[in-house]
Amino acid sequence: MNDGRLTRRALIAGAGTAALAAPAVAKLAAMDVIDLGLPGGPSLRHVNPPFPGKGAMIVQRIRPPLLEAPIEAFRKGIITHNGWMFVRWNWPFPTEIKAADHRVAVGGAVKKAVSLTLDDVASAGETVSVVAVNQCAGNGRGLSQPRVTGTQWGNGAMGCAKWTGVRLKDVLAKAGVAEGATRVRFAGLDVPLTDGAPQFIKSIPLDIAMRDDVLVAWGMNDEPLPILHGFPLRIVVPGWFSTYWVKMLATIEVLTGEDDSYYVADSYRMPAQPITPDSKGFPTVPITTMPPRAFITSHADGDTVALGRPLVLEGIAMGGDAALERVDLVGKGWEIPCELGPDEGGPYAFRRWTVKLPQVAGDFEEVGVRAKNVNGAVQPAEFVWNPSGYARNVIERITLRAE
C-alpha cells in the first residue's frame, strides 16, 4: 500500500547523522533480571540497560547487540513499539553514519553497475508501505530440548512493524537486471569481528526479489529507521525470515548461479528432512519462509484465574509466509475455535485473537494456541527438533492454576 506519511522528502530533510550512543555496561549488574524459563540451560538475563530509544529489553548480548522483546510488547495491537523491537546482529557496525555521505553500490550481472545516494534510492520508484513481521530464524531457540547451540532466545526475537520505501525492483531497474541472473545478494555495514571471519552476506531468488511487497526500507512505524535497526537503509522481505533482512544495507549484487557465500551455503541452514538428535551427515535446505505460529499474551505460565468466574485468553498469531486463517485455542483432548480480530495490517502481519470461556472449572493444564495459515500450514503439537534450533512453530502451552 502507499504511504504518505514518512515521504521521500521527509526521508531525505530529516535525515543527517545517525548515531548509537555506548551503552553503560557497568551498570548492568544493578540491574533487574527475568527468568526466561529455558529448559536446557542458564534462563536469567539482565533487563534494560540503557540502549538508544529502547524499553525494558531482555539483554542477550551486550556487543553487537542482541536484544529480545518482553512479553509486554505483544500484549496490545499488532504494532510493535520501536522501542521493543528485538534487535540481531551478527558482527559490529557503525555507530555513526553521515546519510549524505551513505552509497548503495549496485553490480554483478546488471547493464550499468551504478553507486546510489539515499536520494538516488529514494526516487527510484513510488513510495510503499508494508506491515510484516521481522523474525529471527532462532525465536524461541532457548527452549529447545534438548538444547542447541546458538543465542539463547525465548519467544521475544520477533515483532511487527510498517516497514516504509521503495520496491527493491525498481532499485534494481537503476542498474537494469542482465540475462540469466538467478539472485540478488545483499551486504550491509556491519564487518566481521575478526581477520578471515565471513562477512554478513544474504541472497533471495531473483523471483522473491521481484515481488511488489519486497522493500528497500527507510522508515519503520512512520519513523526513520533507528541506527539499531540498520539506518539508512534495509532490506524487508515480508514471510521470511529476519536473516535475509540485512540491514544498513551497502552493496546489492546480482547473481547468475548459486550463492556460495557462508551464510547462504554453510549456515542458517536446517535439516532436508526431520531428524534426532544423534543423526549425522544429513541433508540441509537453507532456511527461508516463517511458518505460522500462535501465543497467548494474556496470561503467562503459572498464573492463577478465578475459579468458576468467566476467563477471557488473548494473544496474537502470525501465519508466517500467507495470511493467517484461524486460531484454535487447544488442550489435553479437546479444542475451541478463538475469535480472530480484524485484519489491520494483512497477510504477513500480527492479527489479535480471543476466546471467552464461560466457567473455570478447574485448572488448565498445558493449554496452547494453534494456527493455521490459508496455505494449509499448521502448527504441529509435537516439537521437531533441529540442531540450530531454526523455524520453531510448536504449540507453545502454559499451565493456569484455579484458586
Given for the second form:
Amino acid sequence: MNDGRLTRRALIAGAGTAALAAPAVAKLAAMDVIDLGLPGGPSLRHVNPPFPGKGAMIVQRIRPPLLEAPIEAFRKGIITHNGWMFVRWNWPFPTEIKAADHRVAVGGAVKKAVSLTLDDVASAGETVSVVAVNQCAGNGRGLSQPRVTGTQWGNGAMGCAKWTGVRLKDVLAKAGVAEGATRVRFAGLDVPLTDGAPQFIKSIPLDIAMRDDVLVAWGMNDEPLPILHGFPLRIVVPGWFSTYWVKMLATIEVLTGEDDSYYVADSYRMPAQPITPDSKGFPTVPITTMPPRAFITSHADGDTVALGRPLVLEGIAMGGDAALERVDLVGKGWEIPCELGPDEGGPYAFRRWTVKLPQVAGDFEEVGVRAKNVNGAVQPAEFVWNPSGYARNVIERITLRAE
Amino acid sequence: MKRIAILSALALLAGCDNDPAVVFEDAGIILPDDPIDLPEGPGRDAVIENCTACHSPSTMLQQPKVSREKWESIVGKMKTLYKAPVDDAAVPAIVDYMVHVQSQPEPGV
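Would you generate the structure of this protein in the form predicted in complex with the partner chain, following the form predicted on its own above?
First the chain shown before, then all remaining chains and molecules of the complex.
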C-alpha cells in the first residue's frame, strides 16, 4: 500500500534528527532481527513480514497481529507516526469493511436503543481531537523478573497520536442514558474463532464515559483509522491503558451493575496490594489508569560515550493519567533534573526531555530517567512484580561506557 | 518531517460545525502469510494439528522457560476458557514439545 512512503519518511525523520539516530535507522532497515534484551530469552524478534501501512515493526505474532514499535519510533517529536504505532489484537478481525454497512448499536440501559451509521456517529456532536498516549497494559512484560507468560513485549507497545472523533457522551445521548446506569461497555468486530470463547468486550465507569475527552474516534494523526488500529471507529480514553480503547466499535452497551464479563472480571487485573511470586489467593483490581513513565531514546544500553566530553541525553516521558511534572536523570546515589520540552500535546501526550552533562568523567552504570506527574505519582526505583506483567513503570536503566 | 498540528493547553480542539466532519470510505487490508515455522522436536505434529489453527507458533515459541506443569495449565486454559478444539489425547505430546523446545538454545529466531 504505502510501505515505500513510510520507509522514506522514516529515513527522512532519521536524517533530520541528531546524528545518532540516522545510523540506527539505516542499521534497522538492513537487519532482519532485533534483540529485545529480555532476561533469559528468548529475546530475538523478526522485523518481518511487513504489514500494510506499517514501518519496520517488531513482529511478536503474525496472527492475530501483535506488532511492537522499535525505539527509533520515539527518537523525534511527541507524535508516533501511524506506521510505528503498536498493534494488538486478541481475536481475528474482518479485513474488509464497507463504510455504508457499518452500524454502531447503542443499547442496554438506555431510553431508546438505536443503530447508528458512521455518518450518524460523526454528526452526534462537535468534532474534537485529543493527543494521548495509547499504551498496552502489558507493555514491558517481557522485562519482568521473575519472567511471566503472555505477550513478551519490550517497551514498544505504546505510542502517542492525535485522535479525532466525537465525544462518547454525545453518541450516548442519541440513545439517552437511563436511570441506574453504572458502566458503559464496548464491543468490536473482532470475535473469537471458537464457539463459547469470551468476546473481547470492555467497560468503563459511567463518570469516565461522560468525560469531555473520551472519544469515539475515526481519525489517527489526521488520517482515517487504519484497519490494524480499529477502522472505522475506536474508543479513546486518555490516561487509561489501551485495553479499554476498543477497536472496530460495533456495540455500546450501558450497564446497570458490575461488569462480570471475562476481560473485566477475570482478566486484565492486578493484585490490590503488592505481592510476591509465591502469593496465592490475593484480591485483584482491574487495571485502569496509567502511571508515569520515561525513556532514554538518544542512547541504548551498552552504547559508548566520549570520555571528557559533554554529553546530551534525550528522551520521552509521560505523566500517565495526569500531566507530567518533572523528569530526573538518576544514577547510583545521584540525580540531576532534566529540562522538559514544550508542552505540545497536553496532559496525556508524550513530552520530550533533555539533560546536558558538562563532562563525561567515566562510565554511567545503570543510569535511568524517572518521571513524576502532577498528582505526585513517581516511578519506583524497585520493580513491583505482578503475575501478569501489567503496568510496568519501574525506572528503566541503561549502562553507558566512556571511551 | 511533516509537522503535525498539535493542540496546546486544553488538548481539545473544537471543529467547525458546518464542515462535514469526516467522509468514511471502505477499507481493506491484505494480511501477510503466516508460515507455520516450528523447530523439529517430539510432538511437533500435535502442535500443528491442535494449536496453530488459532494463532501463530510465535505465541508459544517466545515464552520464557516455564515448567511442564505451567505448560499443562496453559493448554488447559486454551481448552476450557478459549474453547480451543484440542484433542485430550494430544495434550501430553503438546506439552512434551514445548518442554523440549524450551530446553534448546535460542534458535536465532
